[in-house]
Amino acid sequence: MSTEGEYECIVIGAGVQGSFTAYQLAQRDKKTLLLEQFVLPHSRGSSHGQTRIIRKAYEQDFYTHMMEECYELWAQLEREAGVKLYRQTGLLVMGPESSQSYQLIKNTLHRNKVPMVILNQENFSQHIPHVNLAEGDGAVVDISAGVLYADRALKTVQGQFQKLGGVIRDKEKVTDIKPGSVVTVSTSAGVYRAKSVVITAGPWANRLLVHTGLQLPLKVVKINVCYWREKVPGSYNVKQRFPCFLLTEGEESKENIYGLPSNEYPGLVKICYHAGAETDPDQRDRQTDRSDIDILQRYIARCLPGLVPEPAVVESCLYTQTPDHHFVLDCHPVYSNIVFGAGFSGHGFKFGPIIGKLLCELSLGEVPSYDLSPFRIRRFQTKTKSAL
């Protein structure tokens, strides 16, 4: 392969999934374009903004083992750029003493050793003021946790790609893709070749599948991404030590509410909910759902006092969702050169490091480092339609 539009591997969709996949790759001296639709940077997915919570609180052990790697893989990425890209605040986990959501994610810091501190409804309000936990709330703190700087994570990486030889070409959407030995990769202003193509194509995922005959059970659902300000300049601010929050539940919804410390926005916080809207990508804006906004502003009232339970910016960020909210890492079952990484259902970001190290195995036709049965299509085996 010597001309100039041949490669080892082409990246679609240049989200952290992509960025991290592209940047794993060029670290394997693969020859490796990554092709992104939109011109970079852009916030029209799910990768764009300033912050992530950075967590091994989960309910599921796998999850909490494969972030051990990654908090050592973004520490590498610090290293190598000499940029700041996570800060450690802890994240407050809170919901009901005998919910099942909130003794999983207890359990699962226990069993694998993870720092934490256990908060009860006498001490609680010492650690964390401003704060009003629900009667028959528990509350613990995953120590280690924090917030990522996601546009910076995004930025860096891109970068350093681009310093190991690999090519970023954004606006340039993909129009077809042809598999075979070497697939051919169609653009709005080229044709590409390459001997594997990796698909993080975010909430677009099943509009570049479809070229393979292969769909996902994907749905694509926006989140009104809220800021609430503080009645009290700082009360809630990161250099007060105010943690990142998790509700598993609670009086106003079963599903999770999920805050970060006044940062980015000085005298905002940001809390949301973690879910939405379905939509269509390309017409988001159309999508005008409230009533997630509705439920956080009763949360607010009853739960965090020193704040205005009235969001005071209102930004959106688009979730790719599975039916179970566990990822889709797998290579497409007829043609192993296509690979595909999805339905990061509003959790993915903080794993960007360990994705696009596994994305890259596989690819190469490695043996991946981590037992990825819980993320194979063929757990949707009744539900997926093929074409092939």
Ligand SMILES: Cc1cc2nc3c(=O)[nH]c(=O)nc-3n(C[C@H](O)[C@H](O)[C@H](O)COP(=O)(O)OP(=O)(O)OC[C@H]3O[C@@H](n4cnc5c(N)ncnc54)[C@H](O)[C@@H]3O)c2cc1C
Second form
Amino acid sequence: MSTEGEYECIVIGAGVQGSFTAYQLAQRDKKTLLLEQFVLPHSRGSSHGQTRIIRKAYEQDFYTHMMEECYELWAQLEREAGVKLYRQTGLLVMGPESSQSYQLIKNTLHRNKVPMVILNQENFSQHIPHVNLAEGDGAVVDISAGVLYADRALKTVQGQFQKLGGVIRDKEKVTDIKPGSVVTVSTSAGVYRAKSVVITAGPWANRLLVHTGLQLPLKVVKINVCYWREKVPGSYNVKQRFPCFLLTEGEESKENIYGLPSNEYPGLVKICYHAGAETDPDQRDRQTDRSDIDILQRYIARCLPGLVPEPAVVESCLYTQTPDHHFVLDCHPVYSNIVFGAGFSGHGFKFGPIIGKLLCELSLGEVPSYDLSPFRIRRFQTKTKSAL
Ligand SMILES: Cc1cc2nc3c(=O)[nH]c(=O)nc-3n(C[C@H](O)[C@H](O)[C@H](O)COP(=O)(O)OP(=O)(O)OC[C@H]3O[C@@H](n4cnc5c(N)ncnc54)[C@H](O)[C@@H]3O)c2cc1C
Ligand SMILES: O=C(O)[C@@H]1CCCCN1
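Now show me the form predicted in complex with the ligand, since the one above was the form predicted on its own.
What follows is the whole complex; the chain from before opens it.
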């Protein structure tokens, strides 16, 4: 019998998480197949675009701890592939001194001895020109934070996976998963079998998990990715050492507003709102809600006087949110050889190398390198078919 369609592991979904999982498996000499429904590269999921923020500044220690190793893994990939994927810019975190979120981030940085600088109302504008710090707001800079070149990172990790003998089959949509000690995966073009399967399908996670009788409490939202024109070209540029920034909450809203220095599109600064309207991932272009843009316009007019408060470019991206905004990293409750990573809630890119490592460990039945209790599905009231 031919073993062509037989693998040690099949990874479904070639976004950042699936690509790093496949790469980790191949590094461990496992015969691995990475399946992707669209032709690669594509911009219909969550991992496309030129940039993402990388940072250690989090409210919870467990993310900061994971990022310690994760920076190393990003650097290792850069060295292996001879490609630059990270640029240090620092991350300026601003928020009301009295707010819990701002204080938690500041305390996490402090407790974990992450290099940081605290700014005050007196010295703020000297360090960060062209930004108005709201009265009562504090400001702290996570020094090692920066920008990851997202599209380049995806291409690089997929290339390294292939160099290690890994197989990518794109334009192959998974249509069925049959659990068992050997899992059978059917696609639009063939049938494959593997000892274990990892589902990293981003906004489509529940569409695949349904074949295994499981549904997760995931909400898919569309984010308007807005770019704003500098009145004086270069004033918020990465070369001027303008940092990434994150506003924990402000006059305009309770949700984060965040930005990255002008870099990818000359003269344009990326600033987005960390919330959006619910959408079907296959119908995102029909979701035309712009309430996030209204919020951003008011914020920019008030606090970023060097930008034209009208977006010059609007692209789109999807978040897949869990109720607590923490990731889902777990094995299927009935079929332990089916593993999934989902619900990255708009902050998973930077963790790609660590998520890949953890999902690889779970799929090989190993004890994961980190405590996964914040990410397990038992924290939800998950719907599992009684027939299982
Ligand atoms: C606007 C925006 C800004 C963000 N900013 C940051 C940031 O600054 N820092 C950060 O760390 N993170 C950030 N994120 C979050 C980060 O980008 C995501 O958490 C991450 O990309 C999720 O990756 P994924 O692999 O889970 O999903 P995806 O990238 O969506 O990958 C899933 C893949 O599965 C494929 N697939 C689905 N169903 C099937 C099927 N049936 N058969 C085959 N293939 C299938 C899809 O086509 C897709 O390619 C941001 C996200 C957005 C949208
Ligand atoms: O993951 C991040 O670092 C950013 C922070 C702000 C919201 C979007 N994601």
